[in-house]
Structures are given as C-alpha cells and as structure tokens.
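Shown next as structure tokens: one chain only, the form predicted on its own.
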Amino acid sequence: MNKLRNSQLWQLILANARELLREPAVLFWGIGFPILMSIGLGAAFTKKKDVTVTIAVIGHNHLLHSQQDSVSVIRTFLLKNKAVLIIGKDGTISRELNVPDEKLGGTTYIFRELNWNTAMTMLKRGNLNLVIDENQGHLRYNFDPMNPDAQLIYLKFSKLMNDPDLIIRPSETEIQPLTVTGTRYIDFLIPGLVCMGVMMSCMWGVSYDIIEKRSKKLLRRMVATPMKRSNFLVALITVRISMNFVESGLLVLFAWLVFHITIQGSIPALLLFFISGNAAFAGIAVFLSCNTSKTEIGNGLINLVSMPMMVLSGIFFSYHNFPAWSIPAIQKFPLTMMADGVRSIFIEGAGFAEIIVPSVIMLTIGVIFFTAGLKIFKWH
C-alpha cells in the first residue's frame, strides 16, 4: 500500500513537473527574463575600471591653441596635459584627455566645444552631466546638484584644475546648478514611461486578447458571420488606441500637477507622432497574434518581443549606458524611436520638422506588420 502511495506521489509529481516545464511563459519569466535583465542592466551601469566622461566647454575657441586669442585657462589646462584634439567631419571641435589612476580606475575626459543650447539638448538627453563656461579666466561649473554623477565628474575635474603645477590656474571658480526646464530625471522619465505603457498596452490589449479568444473557440464562431477580418482587427486597435489616450493623458496631467511637467514643444505634433507610435505597436501586435491559438506560445513572442525593449531602449535610463557598437541597433528599436520622439517634444521643444521623419517611419512599420499579419491570420 505504502508503494502504491509513493509511486502515486511520484507520478503526480512528475506530471506537474513536465507541465509546469511545457509552459513557455514560466521559463521565459523564471528563468530567461532575470539572465536578460542582469546582462542588459549590467551592460548599462556595470563600472568599469577606467571610465569615459563627457564635459561640455561653451564655445568661446578655448579647445583650439591660438596665439591671437586671450589665454584660457581650459585650453592652458589641455595642452600642458597633451590633450589630443580632435575635429568631426561636422566641424565640431573637442579634446580627449586620459588621466590615469592605478588605485581607483583611470578617467577619459572627452571635452566637447558647444554653444549653449546645444548642451541643454545632450544634457536634457543624457549624454553629458556637466558643462563648463569660461569668461576671463572665471570658470563656471554648470551641473544638476540632484545627480551624483555630476558631482562626481564635477569634484575631480575641479582638483585637476586646481593643480599647483598650472602655470595659469582659475582666477575664480563658481558653482551654478541648473534650473533649465526639462534636465531633472523627472523629465526624462515620464515621456519613456508613457512610450512604454503604449507598447505594453498595444502587446497585451491588442495581441494577447486576439489570442485568448482564438483559443476559447471565439473567433471560430465569427467565421459563419458576414465580418471582415480588417474590420474586426481595426475595431480592436481603435479602442485600444482610444484607451492608450485617456491613460497617457492621466498620466500627463499627473505628472504636470504633482511634479510641474510642462510640454514645451507643438501639442500637434505630440498627437501625431503619438498616433503613429501606436499605429507601430499596434500592426506589430497583430502579426505577433495571427496566427497562434495558445497563450502560451503568445505570452512567449509578446515578451520576446518588449522584454528586450523596455530594457535597451531607454525608458528609465539614456541608453547611451550601452557599449557603443549598440546604440545604432537600438536606435533603430520602435520603441527607441518612439521614447526619443517624445522626450524632444516634452523637453526640446521640438515641432513638426523633428518628428516628420520619425513618424513616417513608425507609420511604415505599423502598415507593414499590420498587412502582413493580415494576410495570414487565421480565425482558428
């Protein structure tokens, strides 16, 4: 009897076991999506022995060495350090400068000449944290003294200009945090997460609701009735669309009351590009969902398809973090478009010119997966 008990208890175990392991849902979340997480994360914030900083010098020729101009201090700094100047094919000027340091990691300065707006927009983007204005001799450290990493760049550049072996050092140093609308992380944040609450809406209310009526046997009903499968698609990505309005829209109008969020680019084209990132989310949802009966397999392409996304694409952080061999592959991510898109309008100030090109593109992708998907959708 007691046999006959355990070899029950065996098999009721086992048979759980196998169940348990034939869902693609529970390996992906168990067990890809922290090993995908850890390597992405990991990849953007892991500190390497010897980093690479960004400083904006506001244009005033104090990176080029010229006898005709007055003697700055940066450019006195650059040269007795045997900074390498560096000139783009866009004619932008910088200087790389390697500070070594065998104890705590050595620091690559990159110094990049800029006017002033410029550097708001890399800033407001995050690819630098501190700008440095000079006037006579006067430097002007300009930082968020919220972000660390600012004052972090900030202390040890600071002791490096204060150098007693300076021929020429600063007459006078001051510190100016930044008020300019658009550089807390706040302002970042809230644009990506809207982007992201889209595609999430689009991949589970488009997507995985098609899918869970194909495999309750509800589409296979609609096939006796005089419906086109276009007109069923699109009726389902209106309301959906609809849906992602009123809850971006609360969550704009959050963010404005409780931590002061001004759009200061065209509300116009905010709508417009808004409706084509959804019009992007929303074909590429369909094809996902054309053709699978089991919410399985569907729960494994919808987080296939995000997971990696809201990872890469810079929603919570620039994903300027990532080694630079991947920025150009994740720019070119929906999301990656959609999130850069919307953070120009919100803290750029960008209009119609900025975003024509972008929208047309997440238009294409949205027309092209949704005809594909289309094409070979199946009711059961």
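Residue numbers count along the first chain shown, from 1. Take the two forms, superpose them, and find the largest set of C-alpha atoms that agree within 1.5 Å; that set is the rigid core. These numbers come from a predicted model, not from an experiment. What changes on going to the form predicted in complex with its partner chain:
- A displacement of 2 angstroms or greater separates the C-alpha positions of residue 132 between the two forms, with the rigid core held in common.
- Relative to the superposed core, residue 251 undergoes a C-alpha shift smaller than 2 Å between the two forms.
- Once the rigid core is overlaid between the two forms, residue 197 does not reach a Cα shift of 2 Å, moving by less than that.
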Contents of the next structure:
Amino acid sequence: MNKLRNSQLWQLILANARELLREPAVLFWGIGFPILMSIGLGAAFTKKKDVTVTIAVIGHNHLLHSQQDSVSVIRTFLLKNKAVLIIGKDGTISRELNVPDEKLGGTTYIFRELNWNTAMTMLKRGNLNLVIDENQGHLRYNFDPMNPDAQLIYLKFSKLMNDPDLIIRPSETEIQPLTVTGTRYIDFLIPGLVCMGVMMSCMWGVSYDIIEKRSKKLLRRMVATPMKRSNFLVALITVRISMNFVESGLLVLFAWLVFHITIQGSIPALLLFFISGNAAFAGIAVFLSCNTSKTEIGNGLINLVSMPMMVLSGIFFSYHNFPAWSIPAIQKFPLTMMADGVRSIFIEGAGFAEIIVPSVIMLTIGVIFFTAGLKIFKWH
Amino acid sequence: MMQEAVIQVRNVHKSFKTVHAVRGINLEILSGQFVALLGPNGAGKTTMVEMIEGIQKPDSGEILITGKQWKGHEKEFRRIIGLSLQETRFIDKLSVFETLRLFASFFSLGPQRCEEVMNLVGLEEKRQSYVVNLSGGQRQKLALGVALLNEPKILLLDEPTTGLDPQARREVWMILNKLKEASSTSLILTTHYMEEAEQLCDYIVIIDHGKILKEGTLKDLLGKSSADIEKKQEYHGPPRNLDELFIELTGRHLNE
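Given the form predicted on its own above, produce the structure of the same protein in the form predicted in complex with its partner chain.
What follows is the entire complex, opening with the chain shown before.
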C-alpha cells in the first residue's frame, strides 16, 4: 500500500485531482455548465409530447365553417378531424389539430389563415415553414425544398391529407418550391451568421484578449506607464469593430455572389444597427473580462454568455421552436434582437423606423455593461 | 552635498489573507544608488517592489517617491519610473521594434528613442523578430529596454535575470553597469542571486519572511557579520559571500 502511495503515478494523480477540486470555477465549467447546457438544449430538442408546427393557409373561409361557401378541401379535412377553431382578440383565425403518435411523438398543427404577404413575412422570419394555397380543390404546397423542417412538415401533412376516409379529396396537388430571394433557408441563415460572427468576435477578440493580457501581466505592465486606460479599451474595441465590418462585409459579399442574397431594406439603417449590435457585444465583452485573470475562467464565462444565445437566439433555426413561455425572454437577448433586426432589413425591407427602438436598446445595453465593467475593472 | 532620497519606505506592512508578506520594512534609496533586495523566494521582495511601483498599497506605513506620496501624484510618478515585472510577456506577434514603439508612445517618445534603446540593450539584430521568437535572455533585454525608454529617474527590476543562462545574465549586468556609469538613475532590483547583488549594487538589503535581516554595502555586510559571529559561539572565519552570510542568518541557502 505504501509502495502505491509513494509511486510517482499515484502522486501525480493526487496532485492533478487536488488541483482540479481546489478550483471551484473549473469544477463549475467542467460539470455545472454542461449540465446547464443540456437542460437548455434538452428543452429545445428532447422528444416532446407535442411538436407544434404552424402552417399558413392562404385565402378566406378555409378555416371557418360556412355552408354557403364553395367546397374547401382544407376546411373539410379540418372539420372532419375536429380541429379546434381559435379566433384571436385581433381577429386572427386559426385552427389547432392535435395528431397523436405514440412512437414518434405527437404533432400539433396550427393552421393560420393569412394573406400571402403576411405568410411570406412569417416564412422569412422562420415562424412557419409551409404555406398552403387552395384554389377550387387544387392544393399547392409552398415551401423551401432546401429546408429539411419544411420538407418534413409537408410530408407529414400530405400523409394526413391522403386519408382514404376524407370525404372530399384534392383534385390535384402541386409543390411550389419557394426559391425567391428572402424565403429560402439561406436568406434566414446569412443575417443570423453575420450577427453571430459579431458576437463571437467581440467575445473572443475583446473579452479573451483582455483576460489573456491580464494573465500575462501585460495589462499591469502597460498601466505602469502613463498610458491612458481608456485608450487601451477604445483601441481594442475599435480594431475589433473594424474587423467585424470587414468580416461581415465579406460574408455578405459571398452570400450575394453565390446565393444572390440582397439587402432589401435601408443600408444606412443596417449600418446604424450593425454599430449598435457591435456596441452591445463590446460592452458585454468588457464586462465579462473586467475581473478575472484566469483564461480558463474567461473561456467559461464567454461560453456561458455566447453558447445559450447561439442556441436560443434563432441563428440556425427559428426560436419559435422553443416553448412559448420562453420566447419573450429569448427575444430580449442581444443576439436575438440583433438577428431579428438585421433579418428584417435584409429580407423584409425594413428601414430606420423599424430598427430605431432595438438600436437604442442595444446601444444602451452596451453603455451599461461597459460602464459597469469599467467600474470594477482589474488592471493589475 | 547630501544626496537626495528618491525613495523612502517607512515601517511598511502588507498582508494577503493568511500571509504577512511585508513586516515593518524601512528603506531609503538615494539618487543614483543601486540597491539590491536580496532574499529567497517568498521573502517579500516582489511585494515590496510592487508597493514602491504603486501596484499594491501598503496596509500600513508610508512610501514616498521624491518626497511625495503616490496618492495624487500617480501621473507624475509613472513618467519617472521604469520597471520590469517578474515574468511579463509582451505581445507575441509584435516585433522588438514595434513593442518599443508601443511603449514609447505611452511616454510621447518617437522612434529615435526606440533606436537608442535597441542599441543600448543590444537587440538591433532582432529588430524585426517577433517577441514569440526571442530567447529568454532576449525577452529579458527587451523588458529592460522597455523599462529604460523614458530614461527613468527610478528603475525597478523584479528578478531581471531569473531563468537566464550565465551568459545572458552577464549581458544584462553589462547593460545595467553601463547605465550606472552614464546616468543618475536609482535602481532597486530584487534577486536571489548573490552574484547579481554583488556585481551591480552599492547597497544590499537582505530580506526574509518580510523583514530586513541585514543591510549595508557588501563590505559592511561581510565585515559586520564576522564581528557579530566572533562575539557569539565558535567562529570558523568570516562569511566569504552573501550566501554564506544568509546561511548564518537563517540556516538556509539564498536560492532554497
């Protein structure tokens, strides 16, 4: 036993274990953080009792029960399946149909009666993936064939429509691929990637850089000179934001050349909004890095802030996939705010009027975090 | 004419959680004087120097730079102090010249001064080399060059040659000896190398456990010690160097 205790390997194991266990922050990032992430991601992707999908139905009187109207395949289908009629306070009409499935998990379809423009806007925002357009028994399914979610919804729903007991069957069905600019998945993705790039660039380029300089004692060395402390931070943030302009510009240029993505809204508004987003993340980055000199902790802090936003803020898929109760909170994340705003300019043609409020909010977030960070900033 | 005291340390104490790092140190460093704080690792040398640098604040006691306190004179002091911290790492992907330019800009100095300093520390050939590609000795010379940019009235060097090979160490000593001849800069350097203190400094302060054990010129220290020892127990001759003196004072080697 003594031989084992005195062995190099045992002592090395002990030393490493002690080092790990005596650093609570490392324990948190190693054990606590992955658990928190699994809770967050689990809420989004674990098999749920019901998966809720929204389908737009174009035109009038497909959802309401009305004897005098012409025959509607969709209405017949919904009535036969006893889809619940919901009339919103604002007059919106929808029907909800719950299709249970023991093996794969149930699906709740929400059919919303919309005009074409509103349906397209919701589609561009990722709030829905399938638009059904019926004309005298002729059904047309409109969706982006490159979007796997849209394909799945189409397949599941068209299977339901093939029910042999359906009294009236569509005379003809047709798939209309939506490949016009603004409705494709890539149109949804690129603005999100631009915003995510800004966030990651600020987090690593500002936050990590400060922590690393502090850990190398370079920060301490610099403030031991007559260097103005504000100059240090201003220089760091200026370089980072300039780089973000270049990086985002190149990404947009690439998207324009390869995917023919265009900016449909106001470019000056986009510039203002982009600066506001950068300011928000630069402020957050300074706050995150204001006190620690351990790069491991910095790493964890950056992941703590950026990972949830990356997952929840609707960069790769719409945040409407998350439970309804969580959406108001998700919409308050800076990355969600920025992604929603940049998307609205890119694909919905938004201008100053639409983005001025989130712009001011993001600038305020930046100023508050920057000021708070500066108050407790550890230079030594 | 009496020399001006550029640094006065009066009964300074400093503790960190469970460690009482500095316990009532008194010091006076005169203009142009080279002083070594000599002691083993953990003796409190770095804490003392960091308090003189203004990086740490004493729990009690007083530190005066050119007769004034740090509070209210920080900007003024930053202009007259040059320093090299223990293990500072500069920006890896900046060249030697770019690093000097960066720090020179903090003192509103131009490229001319950077050239002078590069020559002084012997890094002309490494002008374009990235910091990451420098050897330990070259990095230390760069740190020294950065410390000398503003032609400081007070130079504080914390373990400037720790980890260097004997050749690189001698090169750093040569630079400092040249500085001693050519300027009236006062130097405090911390070290646990007795040769460094002996070679460079006019006055040596031996520190252990946050207290001054002995201080004086090299001659005084070795001489006084032999007299002290003669009075006490059995005497086997005076200590031949500072390490022997340290063993006599503490029972340990300097570099333990």
